[in-house]
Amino acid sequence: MLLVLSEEYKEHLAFLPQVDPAVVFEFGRIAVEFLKRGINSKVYDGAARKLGFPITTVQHGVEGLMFLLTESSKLMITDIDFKDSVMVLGFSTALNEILLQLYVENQTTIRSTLTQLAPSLPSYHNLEWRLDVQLGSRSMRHQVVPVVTMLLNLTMGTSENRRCCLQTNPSTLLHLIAVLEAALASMKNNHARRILRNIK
């Protein structure tokens, strides 16, 4: 599977052929460090002064390289597909080899960093529900007010459990069920299947 870059990132990466291959390799190292520790603007200032380029150009170059490496790692692109994806950018063979070397050396590091950055979403564990009906009150003797109370148990991470108490009327619950069923049905169309195939 080939990685398709937007025009914006192609413009950011167009800066790379203007610098020495050793500088491109250093930019790759900086991009991986930024993924691990966050962006440090002092690094951009120092690199821009050394190279004689504006800070924004250097920043866009590093960000474009960071995007190229993270998206390729996320999609687990093979070496051949990565070469083909970079070849579209029109770089020299030497620069393509440097980018491939950066990708191969840092692929596992980037993937582990991305998994650490991913939020841990709660997952369903159990649902308990109860239907309460108020048949009347002092002022209104013949009223019927149904209320559905649900206790949702969620698992957060490895051992942490969380409980949420939800209360709604039956008409809202029916609407919620209809929306969720429509979402499940939309997952069965060809467009959604194509997207899911590309995600895997």
Given for the second form:
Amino acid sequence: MLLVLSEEYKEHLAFLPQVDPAVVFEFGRIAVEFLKRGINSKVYDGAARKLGFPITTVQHGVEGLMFLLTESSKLMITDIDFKDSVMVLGFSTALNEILLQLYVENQTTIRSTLTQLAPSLPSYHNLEWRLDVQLGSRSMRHQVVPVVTMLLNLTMGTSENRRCCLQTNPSTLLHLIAVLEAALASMKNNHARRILRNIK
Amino acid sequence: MRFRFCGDLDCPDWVLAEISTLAKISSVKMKLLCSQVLKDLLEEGIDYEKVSKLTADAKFESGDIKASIAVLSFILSSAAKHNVESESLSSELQQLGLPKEHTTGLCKSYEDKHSALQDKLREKSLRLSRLNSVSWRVDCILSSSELKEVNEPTVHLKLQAQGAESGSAETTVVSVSAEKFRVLLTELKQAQAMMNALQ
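Having gone through the form predicted alone, I am curious about the other one (the form predicted in complex with the partner chain); can you provide its structure?
Once more the chain from above appears, this time first in line as the rest of the complex follows.
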């Protein structure tokens, strides 16, 4: 499938044919660095001064390259489709080759960075537990009540950790274990196996 | 096969695999590696430089170094967890294929630090909220807008606890009148008597 590039986008990239291919390569490298680490506007100043272009042009150029790379990695388009999409911009074949090379080299890293941006639910990290026996309370002495206390550590993406404190008696815990084992076993039935086979 | 140091369960497959990696270094180096791992388990800090020097002769890659530290931590911590004596640990490890000199070295280090390890594990056990400090102050209310002469003593209690779910310090301030405070004190003394009876 082809990328659809707007007019404004073509304007932003219009200055790329006017510079050396080596400079385009450098811009491509800067674009990939920015995708990995975030934008550093001092680089724009340096580049603009060296090339003699206004800062906004340089900024639009680099951001245009970043957009091209992310959109193509997101849609995982083939090399031929990439070449066709880029041909719309009206660049020379050498420039197209440079852009294609940039795309092919960095496709996997960009895809892995993009997967981290997807929203994530809290997921299991660690479980600590302890077994207590309640022997008495203010209202009643001489009790024997076993209690299992669990501290569930969850992580959301890379940042915050949530801690969830749960208490249960042993019979509920046994029921919980039975339900979870049934859930694990349901992965082995025919329906689930058919679907997994098709995904792989 | 049931192993006591795994809590009467099967030994995990990765432990079996990494025991053969451990057999590659000499037994002297393994004893030094054990002492480093024990320092890490007792939270005294592990010196990764020394570990890489110890494993350099056997040409361990970084993955092998991590695996050998992981398997030694697992063996030592789960042996302490299930309170296994060093003779049974030694015979079980030999059953798994660890050579005799390595096993004796490991079990000697285990026996030396056995009680220290158990104390450390007991400290790390789950505690929901911990009470960090208590401070108090006794005031006497002289008068108020409702009544001219009140003359009532009150206690202000400030309890600082480490929250379970948040993990950060939580402060609770309570002011208690004299009768309520007497009731609180009696109840807590009864709870303390029950706790002492258990020990």
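Predicted model only: the values in this text are computed from it and were never measured. Numbering follows the first chain given and starts at 1. Between two forms, the rigid core is the largest collection of C-alphas that superpose within 1.5 Å.
Once the cores line up, the CA of His142 ends up 2 angstroms or more apart between these two forms.
Comparing the forms between these two forms, the C-alpha position of Leu127 differs by 2 angstroms or more, with the core used for superposition. Once you line up the core between these two forms, the Cα of Val179 ends up 2 Å or more from where it was.
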